[in-house]
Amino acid sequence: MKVIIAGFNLDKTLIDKYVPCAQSTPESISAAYARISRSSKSVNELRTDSLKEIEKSRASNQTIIFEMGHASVAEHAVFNVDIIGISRYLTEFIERSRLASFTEKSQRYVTFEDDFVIPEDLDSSIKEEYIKLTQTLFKEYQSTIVTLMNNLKAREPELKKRDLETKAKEDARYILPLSTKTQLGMTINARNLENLLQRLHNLPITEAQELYRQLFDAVCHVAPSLIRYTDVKKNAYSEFDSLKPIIKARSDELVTLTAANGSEVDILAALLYEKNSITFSDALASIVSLTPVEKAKLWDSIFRDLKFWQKLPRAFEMCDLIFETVMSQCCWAQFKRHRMCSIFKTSEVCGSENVIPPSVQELEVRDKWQNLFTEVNLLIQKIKQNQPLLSNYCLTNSHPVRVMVKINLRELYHFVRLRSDQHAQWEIRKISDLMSSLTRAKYPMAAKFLMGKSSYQKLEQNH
């Protein structure tokens, strides 16, 4: 057996400095992975092949991924991509890539400056009341952060500086309109690069046009074999613009259970099929004879000693559950990091109020943030008139979407973990904890230990 590191990411100042300019390009790797099934060399002598002759991987590269479409080919390409300056509207709508890793600047840690995105394609008409408002959110957003520390400090007198900065970031921000400016660091392979950048060039708004044409030339000048078909129109399913939906009863439900598929037997035969050489129908059947408390033992060794880092098996995936919810958009932009499930976001807002943080509800400033928002409403319908697309960004963390999810019941342990723990922010815990509830309500046994972290260690103190 031999284990070679075949690569790894450095710092592009490093690679300009010390690799030759010919060879500083994913696309050697690519090639020589893609040849490893055709080809009787080592995998390293491969990579040295096509390290030599990059204009020939290049080639290969087009042809197996784009001829052959074995695309997987441009997985082994990755990329790390520094996107500084745009709006917390468009930085969403890059997070929803679910196979790519994003680490965004935190309004939970850092304090913002009044600096936003003015959308270029915005009517002139329009433009200077979107700025002028837009200025007032980021001073009330100032304002409210010293209101808060200054209550938290009155209340809880021991907590340091720090700690009280980031209790009152974490409640001021509601205020903040996604036309906020910030930054992510992004790592993303070839593969689901080529997709994003096709999303882009589909969303008709100047500042995703612009990221678009930034990353294309940025990419296509270091891997010109490994990206193509970026310029692709997408079905818009404008049939479905004219339909207008029978809404029989709206829902305000913080969190509704729409529907469970699977159950605890489809669980432990699945565990059962993967130990025997049975047909799957042989184990739901041994399952079903068992007695109440065989099941239980069995559920018993299932979680024993069970840590909050350890993943529970994959036969935890037969079961299904969807989840309609409503949520804030600062809510949201933790929520959608949950990318492995299936969610669902409406485009519009709901006709919920507007989500203020409950350490806001108790303060003066309340009435003002109602104020602002109602300023806010009547500015989005205006732009709405012409430019549906614009108007979003005038739309602040606080306003209301509602949110389906169709998650597994491993991937909802994981979530619950992140999301119950005590150190969890206050909304998306509320929202984790009447999942897990409604969770064990239908799967009582599986769910048993659907909980946050801190809940693990509390268990583990016990014993």
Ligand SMILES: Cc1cc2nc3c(=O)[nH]c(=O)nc-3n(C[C@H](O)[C@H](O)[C@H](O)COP(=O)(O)OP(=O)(O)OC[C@H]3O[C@@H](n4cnc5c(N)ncnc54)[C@H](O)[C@@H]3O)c2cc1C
Given for the second form:
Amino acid sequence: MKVIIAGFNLDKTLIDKYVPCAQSTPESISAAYARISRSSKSVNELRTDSLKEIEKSRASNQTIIFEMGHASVAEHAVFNVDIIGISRYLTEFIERSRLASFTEKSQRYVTFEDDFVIPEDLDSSIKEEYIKLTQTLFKEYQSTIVTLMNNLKAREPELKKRDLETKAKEDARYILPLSTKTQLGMTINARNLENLLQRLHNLPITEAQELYRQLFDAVCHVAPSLIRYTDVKKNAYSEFDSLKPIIKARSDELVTLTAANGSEVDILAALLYEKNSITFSDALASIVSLTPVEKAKLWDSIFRDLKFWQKLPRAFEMCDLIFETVMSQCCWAQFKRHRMCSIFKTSEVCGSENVIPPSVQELEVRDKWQNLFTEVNLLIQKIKQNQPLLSNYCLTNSHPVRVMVKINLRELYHFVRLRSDQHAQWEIRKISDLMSSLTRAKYPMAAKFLMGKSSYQKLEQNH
Ligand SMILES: Cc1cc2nc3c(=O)[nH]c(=O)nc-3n(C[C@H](O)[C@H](O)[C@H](O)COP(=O)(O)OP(=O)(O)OC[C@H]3O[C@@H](n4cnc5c(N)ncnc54)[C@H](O)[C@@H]3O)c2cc1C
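What would the structure be for the form predicted in complex with this ligand, rather than the form predicted on its own?
Below: every chain and molecule of the assembly, starting with the one above.
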């Protein structure tokens, strides 16, 4: 056996300094790997060949990826991209790319300055009002940080300054708008980058088009054979718009378990199936024939010595759950970062009230916030009349969204471990706790250890 590191991501300044311009592309790796399936040469020889003949590599990539449809070859080329000075609104949009990795500046730990996107295409008659109101929101954010810090200090004098600041920022950020500028690091392969470019191309706002152009210009010379179809028109499913008049809206609940498919018996049967050469129905029949005590023994064996960082077996994917929930934009920013599930968000803000953190609820600041939300909502309505997409910049972190998630029990364990943890942010923790108790009621054995990672530590200490 031989293991060779064929490449890894290097800082661009080093690439510019040491790699000859003509060879400074990830295309050679994609081309070499694409040839593995049809060549008797070893992989490292294929890499040497493709590096020598970049133009030939480009031509073979084009044929293999775009003509033969072996698109996963483009996944061998990976980019790291710094995105600076982008709105939180557009950040949310790009972070829906599920097969990419992001790290974004945290509004929990960093104080945000009065720096926000003013959409170039916003009607000039509204621009001044938009700027003034956004500046007021930033001022309110700064003053809420001070108020919350003073209040916390009086209540918990033992807290260090840093902890006071973090707790205050965590809640004061609910008043910040989605126009707030932020920055992020994105790691994305060429296949997914092409998809992101297509999505950006289809978002008709100036900021998205600017990002599309800058991203495309940056990568089109580096990997022209891997990123090709970027200006495709996506289906807007506009037929569904005609159904609006017949829609009957129900009231919102914080979390509902809409459906749960698959049973605990399926999980045990899938584990048995993997260990034997039998059909799945034979495995099911064997599990069904067990007594409750025998089944309980199997469950005990699955969870024995389970640590909070250990994945549950794949058999837990036999159970799928669908939850509907209502949360703030702030919570959504965290929720949608979970990639191994299907998440849907309504495009319009639902009828619920803005989410105000409990720490703000109990102070006079609350009334100021309510008045500001009224002003923001009026401005949103004004902008919506002619430029509905641009009204999204005015939404604050506290505006409610309705979200549906389809997640399997294995991934739900991962989600709940992170989000029901004692360090988790209070709103997502509340939602995670509710999801977890609804799941435990449905799957009492399989979901027995559905809890935050801090609770695992407590369990261990008690043993
Ligand atoms: C306390 C806390 C603080 C945070 N702070 C920040 C912050 O400051 N800034 C910020 O940007 N984010 C922050 N996050 C979000 C965090 O970085 C993750 O994006 C988020 O928690 C999703 O979790 P995940 O990546 O573990 O798994 P998910 O996306 O839920 O995926 C589930 C599992 O799939 C696998 N997986 C999915 N995608 C990949 C991949 N590309 N490569 C390898 N394995 C993969 C992993 O096994 C993962 O555990 C924070 C999260 C927490 C809990």
